[in-house]
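The chain below stands alone, shown as structure tokens; this is the form predicted on its own.
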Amino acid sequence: MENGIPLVADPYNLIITGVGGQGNVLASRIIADMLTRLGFTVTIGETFGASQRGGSVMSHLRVSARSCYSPQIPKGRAHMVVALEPTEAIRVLKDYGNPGVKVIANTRPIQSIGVICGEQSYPTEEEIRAWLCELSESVWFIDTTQAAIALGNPIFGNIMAVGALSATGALPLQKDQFEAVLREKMSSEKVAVNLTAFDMGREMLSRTQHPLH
């Protein structure tokens, strides 16, 4: 059922990516619930790679006002990638990127066991920034991990990413919908801190008024 709210593309293809333990799946389901409240149809496809050990986790969300689409986004067709871990953004863009894709990337890395053991190397922040700029139309770099730690727990980084996404205007994500979804999913004592995390994400993105190209 159409709701009269326009999408910049229909379906709008959003990928949220990170590693196990970052709250990727919760973030994707909150976004889907927010949009469903507005009358959109949202399908979610999730992939997990040893997620309990810090492996890759990727959620595909396809948002439409008129139809239900396959949960798997076709290669090269993502409109937005929200990365809770920076190198996961590169991994996703390799397959699903295109010249028009936009990216929100947390700058704080989570190194794999291979990197910690010295068997692999992790790119520098400068290299990551250069590659993401090359692989996308524009990219916002924000340190949600640092802000989340300051708020009390790094897990809030996923909610800050939802807030940052709402501030781009790419999807009609508003705070009142967010709060309504929270009150269904969480106990009342957790709602206030998550609303603060949402606002912090919006503020971080707004301070990066001109994404890098």
Contents of the next structure:
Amino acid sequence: MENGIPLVADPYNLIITGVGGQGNVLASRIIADMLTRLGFTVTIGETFGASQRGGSVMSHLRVSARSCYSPQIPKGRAHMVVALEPTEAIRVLKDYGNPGVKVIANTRPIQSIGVICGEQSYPTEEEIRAWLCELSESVWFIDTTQAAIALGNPIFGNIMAVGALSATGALPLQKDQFEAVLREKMSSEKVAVNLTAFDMGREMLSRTQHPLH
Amino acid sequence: MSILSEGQSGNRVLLMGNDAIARGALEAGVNVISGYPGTPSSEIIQNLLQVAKERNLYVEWSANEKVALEVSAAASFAGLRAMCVMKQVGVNVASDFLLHLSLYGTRGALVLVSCEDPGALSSTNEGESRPYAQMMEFPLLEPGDFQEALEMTQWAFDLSEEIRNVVMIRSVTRMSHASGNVVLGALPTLTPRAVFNHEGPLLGQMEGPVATIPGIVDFMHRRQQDKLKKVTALFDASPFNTYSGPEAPDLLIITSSVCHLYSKEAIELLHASHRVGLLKLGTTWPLPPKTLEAALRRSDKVLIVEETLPLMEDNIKAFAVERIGTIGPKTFFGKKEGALPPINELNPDCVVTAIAGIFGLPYEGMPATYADRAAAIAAKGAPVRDLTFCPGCPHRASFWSIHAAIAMDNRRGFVCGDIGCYTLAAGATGFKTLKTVHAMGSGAGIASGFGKLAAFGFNQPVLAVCGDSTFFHAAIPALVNAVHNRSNLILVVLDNSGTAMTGFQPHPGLPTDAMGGNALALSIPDICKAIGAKVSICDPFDLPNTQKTLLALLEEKDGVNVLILRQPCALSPQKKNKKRFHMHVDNTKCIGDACGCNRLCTRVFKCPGLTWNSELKSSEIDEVLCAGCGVCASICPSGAIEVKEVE
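Okay, that one was the form predicted on its own. Can I see the form predicted in complex with the partner chain too?
After this comes the whole thing, all chains and molecules, with the earlier chain placed first.
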């Protein structure tokens, strides 16, 4: 291994999911750029285009010290799911979950049009909590949307999720790399608020002291 | 600032497949890039635009793909290096010119990039353009990972100049929109000069007129096939074709493109690397015969893994028959005998299933009890997310009015749809208003046909829709046809001032070109009037006026009427994140089901910015999503939805 930093698994399979418009793609790029700077080989698989229009969005990140992996994670092989929308975590676990998977889930729902028009129902927060606990080894619930609105714009929820992920220690994601990537990707006036969002995400996760199980 | 131009030779970076293709073109010294936007191809040009000035490029979003290829060809004829980029369906549009182009050939390099969409993740089809390479006889390359996407693109320019013909690179969504690590090469310093030499002999490749005319076609066709012979030898020496695995495996996999990564992973998941050999072909047409023969000698069982058509499969089987004397009989597995699905994109699991089936190996991707429970929970806990128009999208308002006018007219009128965001109006989000959907421009074309059926007793009103970019791309000839032939129809141009579906690229109706320069904005109303259609213009957010206008047009039984519904896309730079109105539901006035409106705003209008609060039994505005367009206030019969102008 080039950098000497061990991975929990190789390849480590991370899925970031949410609804079109939540900043899923940017979050996955930032994480992948951070890991690339550490010398890991990263593949991101994502589909976008039509799914921007209110559809489910999912990014697959494969992190390896050895090789370039397929942009699609095999069935049942996710190690971590970061969900910017809670029911999207359930959708992902159906295909990629396993008894050892970990989940970080934003609690704020985004209703689909099927729910809005009354043709489908959206589960209660209690149901979602119970199901995610049942389908994973551990799950952290954080209300990133509310915190992001407080910070000035709901879009910062994706960066909070990146911060939360870094606080789990599942991947070697450090703040200095985050800042370096941010400075490459964003205009300088946007850096400070995104650093704050990252810290808020870290803090929200660590406040959830013991992952629910 | 762009990694495409700033990255130094030797830097290891993370690039999206489309960026890797763009960087490869820059490293090859590309001068001219043209194309028409289409997912998953659009970022190649989008990202090259960012470095156009510093790298001295000419970059153009053309009116359609055929024109784009003609623009790139002109650059090639003038000795420059050109690249033309499109999605799979675009190659169909360009194919008329492409056939002639590949017959005559090129001068400066001309690389055609086709980004395709197996599984139709954001397309209305999963067609592919690899067969064009075979049908029109030019070489085809398929990158197998991100590094190859860069290096192969760079090499494609050299290859094109070596044989003086088009070279096609075929990517797929899982390569174009996936990202991976790439080591950059150097960017050249260039001072190209464009000259079109046309004074030489007709049969000259580099000096004379570029023309294929009767009498010389046989010479041209022979010359083209001689080029392919040269390509075959070059392909056999190509480093993009690699073999890994045992000397004599129990099974040989032959694959290409991103299927290479799926195959590699499947072998790993099954711990079968001691039994399975992997021939990865980067050059897939014409096939490299020596490489292929050497690989086929290794094993009697051969699995061919590719998306979507069994193109390599058919060609390799034909090759194996020719060589049966030296390679012996083979058993083939692939799409034809059912080892792999004949439709949809592949993934590692598809290949695992195929290999496990051939060997009789056990494999469980997910514990069965977990899979059953997760499926049961997902059925209850993960409501389906149908695609919908964005909050504030003018199309929702347009289709609300179109749908209402057709219903009020009550003569079974219908709308012939077209390709863009508004294709979603075939579903619930646009009130199921579109009744036909095919290729770009086909809405107006099909309507032109329907509008001529009165002699057969046809008396339904015929409408068609197209977007502003689609209008320039392919609707104009259909409109010409309808007017000339005195067809009866209403064409509604949903003008949202950009090519919204693919990221808001400019088109000929806008005053700015792709590179940000001043362009001549062509007026859609003036063009329609010049063609001979009657033209009206409305703001779709003004529901009463739009519906009144539509009803009046439906009353007019003869001729071609064009209604332009003009309102910028909610995601357009001037509108994005800017609300015109603060919306609020007064829940004393909104009485829900008791109103008799059937929850018109949430159940029927279906804007995601409105939600239904089942406890309050009232609609609510979702502040996170609402774009503040104000349209929902016009549809509420109780006046419960209030608008307040944003200061």
